[in-house]
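What follows is one chain in structure tokens, specifically the form predicted on its own.
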Amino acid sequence: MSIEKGRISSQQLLFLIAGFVQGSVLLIDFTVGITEHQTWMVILAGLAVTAPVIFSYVALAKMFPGMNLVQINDMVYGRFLGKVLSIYYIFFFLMTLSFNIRDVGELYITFLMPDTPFIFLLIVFTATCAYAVTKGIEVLARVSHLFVVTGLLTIISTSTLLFDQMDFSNFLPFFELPFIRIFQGIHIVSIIPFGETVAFLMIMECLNKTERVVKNTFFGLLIGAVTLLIVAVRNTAVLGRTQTIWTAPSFQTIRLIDIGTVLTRMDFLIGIAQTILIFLKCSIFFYALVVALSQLFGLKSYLPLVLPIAGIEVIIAATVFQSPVDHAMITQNAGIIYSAPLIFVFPPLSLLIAKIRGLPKCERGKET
């Protein structure tokens, strides 16, 4: 039984994926302290490593059309093991959503509205995401292209305004860092911006057609990756090695824009644009979470869960970390560990088991 009745096109999926990846643009700051001026290389390597795994998500969704991740787990692993694995995914959705909600609160309390109570910012943002989720994935998909275009235009325009302050010798020398730091950076990038797209296994059941889903998934990832790449190149070219001393290199870079004393303090506009992108990402995670819980408990609608989950997310986001530094350290070392099996192991394993057992053939046989 499908809980979500709305339908989206594969082209809308493209913009949802692109906006989802763009929503992590500030989170590449977690990597800068490790990979320094080679962050742009790590982003490309992370995309190359994660792309085959993401295409396994698409293959899994095409193999089980009209089914979400919880239903697929039940069919592939059986009811007991499938439920256990689904609970693991739900925990991942729950914690990752709270981390991203906290990112917005820290963004505003640190750079934009320092006098505003932190809990108030969390409540307002979470309530906005909850309202969007109640409207369904179809409504989010209809406006996703606006979010993606806004993000691209903002990043390209600010990079253009900073071009005269860029020094491309800041990228030298290549391959200077130890391999272990590059490996850790690739692990972080492959998990956070790209690997988190595993949440779309809760959304791909809503596709009205699956013919061009592979192509559109690829272009969505590419648009998101190009956005991250532009930001990494801009920050390194402008700040050089000094970007490692700032908690948010992107904001420090934007603050250097000064065109005739007219175009200044553009970090506030960047903050608004980034809020829009994180809103899309959080709404997708929120949707995946409530649909997964509804499917797990056998509910006919996810709407009764939206408000309670919103309250839980606010509480977790407000208490899970003591400071932004604590947030960065735990994400770099712990967050990328417990989520790795959910992203890199179980989806390809599910695809392999399903092919060995011939589950789609069995399902068609039952239908006929």
Contents of the next structure:
Amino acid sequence: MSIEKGRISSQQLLFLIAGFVQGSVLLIDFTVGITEHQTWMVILAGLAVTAPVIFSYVALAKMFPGMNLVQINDMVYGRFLGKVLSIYYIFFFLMTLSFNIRDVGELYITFLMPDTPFIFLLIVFTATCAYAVTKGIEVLARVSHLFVVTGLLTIISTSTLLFDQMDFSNFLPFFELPFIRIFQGIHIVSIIPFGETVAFLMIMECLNKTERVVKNTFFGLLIGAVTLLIVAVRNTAVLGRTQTIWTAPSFQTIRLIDIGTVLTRMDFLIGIAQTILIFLKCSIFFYALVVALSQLFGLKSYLPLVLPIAGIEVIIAATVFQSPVDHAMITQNAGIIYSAPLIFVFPPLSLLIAKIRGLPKCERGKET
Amino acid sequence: MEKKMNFSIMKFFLCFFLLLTLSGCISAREINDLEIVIGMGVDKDENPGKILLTAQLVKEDTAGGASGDGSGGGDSKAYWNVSSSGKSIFDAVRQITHKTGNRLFISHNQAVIFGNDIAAEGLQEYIDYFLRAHEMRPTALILVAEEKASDILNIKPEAEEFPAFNIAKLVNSYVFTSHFYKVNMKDFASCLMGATTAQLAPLVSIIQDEDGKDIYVSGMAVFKNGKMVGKLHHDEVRGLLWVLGKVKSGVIIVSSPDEQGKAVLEIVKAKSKVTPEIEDGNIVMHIKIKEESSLSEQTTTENLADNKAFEKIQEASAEVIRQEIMAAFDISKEFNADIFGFSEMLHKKYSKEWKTIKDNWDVIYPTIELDIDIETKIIKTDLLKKPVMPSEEEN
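Switch from the form predicted on its own to the form predicted in complex with its partner chain and give that structure.
Below, the chain from earlier opens the complete complex, with every other chain and molecule after it.
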């Protein structure tokens, strides 16, 4: 039994992954406060650390074709342990999604619509994501092309417009910060944009062909990482030392664009790009969450869950943190700890156990 | 069939409902309700511990119309300077609403001018609002008034309608003389965040002559840890800009080889490269400057457009540049303020030694040696190749 009927090609997976990673463009600000001008190398190191783990996800998806994470957990760890692990994953999806929704709300309330009630922004955004999820993964996969290209174009064009304000000596000295801060930075980066791709274990079951998945996953990650890298380099080169003090360095960077006093106030560009990219990311998380839940409960379709989950998400997002300061503190210090095993330990472990037990040997356990 | 009909009617009404609720007037501020701020001045109030904030607002009704006919509103101003005191900047910004009736709209602010007294006390505590407020642009210019900032905003310029726009125009004209340079909020904050670098902001003053008062921007105020410690004269600023590589244009005057008059050069291009070096404990800054200029004016009858004369003028102009740099360096030693950003250059190159340098920077700075190497070139003589003088053939 498969909950999702839609099928996506592996090329669409590439764009989904790229858009997913790009959606975290604003979230690298969590890292900037810690790693300052060395953020760019932290992103590269984070990619290098996470890439093997992500390939283990792909290997897992290839080993269990047509099965999602919850089914894989059941098969590998048995009914009981598998369920416990799946609940842990569902908790992770639930929280991460609400944090991301809150991010959008904070972005709007700080920069774009300061007087609008926070909860209203959350409801509108979540409703849009919920609508996208009801349309199924195929629709998301199709729009992802457009979103990734828009995101890339925005980021590249703003970087070009800021080229005259860039000072590349801001990257010096190369190695200055104590290693512990770099390590924390790598930890954050390897989890927040890259490691969260564990949600794709809920989506890879929809692949129509499993050939070239490794290659396409890699290119998707690469596009996402390059986008993050361009943003990090742009912000550091333009803002220099001040990049650590702004609430959102990317926004501040764009506000500095001033071409002949005519081409100014380009904030809306980053507003648009940010909204659509984080929309893609939230929709993917939302999709993973409802599919995992309905698989856990043995439902035939995930549609009845969409609306209640959307409501729960809005409430969590509105109440979980009292301020962006709280948000940043928890994410930097606690969020990356509880999600680490889900990203770095369990998928490779599942792969290992499946290899040892010679899974999947039969159709047993699939009826859950 | 009927069900489908009902559903589409429902959809239709839903669309109308959304049209009403989602039109987004929640924080609508129409243009006639906006108090558009184009310039701000910060002074100390007579009451101790309070500041006086002056905001220059655009008067909507006169801004477009009054400029056309001189008969009706010859004396009417298109702007309104409104001020209010407060315990902090934001307090004062909100106090102003007692006079304006509307919140200030700061998004179009061109410049923030700090009064002399407040600059001497320190800008650290006042700059926060200008960076934090969400309507404020990090590109807003920052200036320091010789006297009171509110007086500067009160001088109506001759050619422009708004004093604040006039000041912004004057600041942008630094490219012609290199007698100061443009500093915006972000640049100032960036310098303020460096532990050892000094901060600079252009100085604006009022010049009184027979016809009236004019605004004059020249020279720069030097800050150390946000407190103003002194002023740089315009020649010293150019000395600083030579080192920073920010000289865009300007005039160099040297005496002509025959000592009869002057050769006046216009700077066309200038580049600089600074390499710090630590030689057995001594810090040496190797400054390499490449300058190109054109012969724009000469006041002697001797033909300067010849290679021998060029060589002498080039040497003389290199000497002028060297003196300007040394003047800037000497005065910065007097203030003990690192206006050149030498400390950052050292930080970037010698990150290991930096920790000890940083703690003793105030002692180290005056001991820094400069090694200046200047290469000047005259690349053109503009429209004349000989001076205006009687032909020599008769002699």
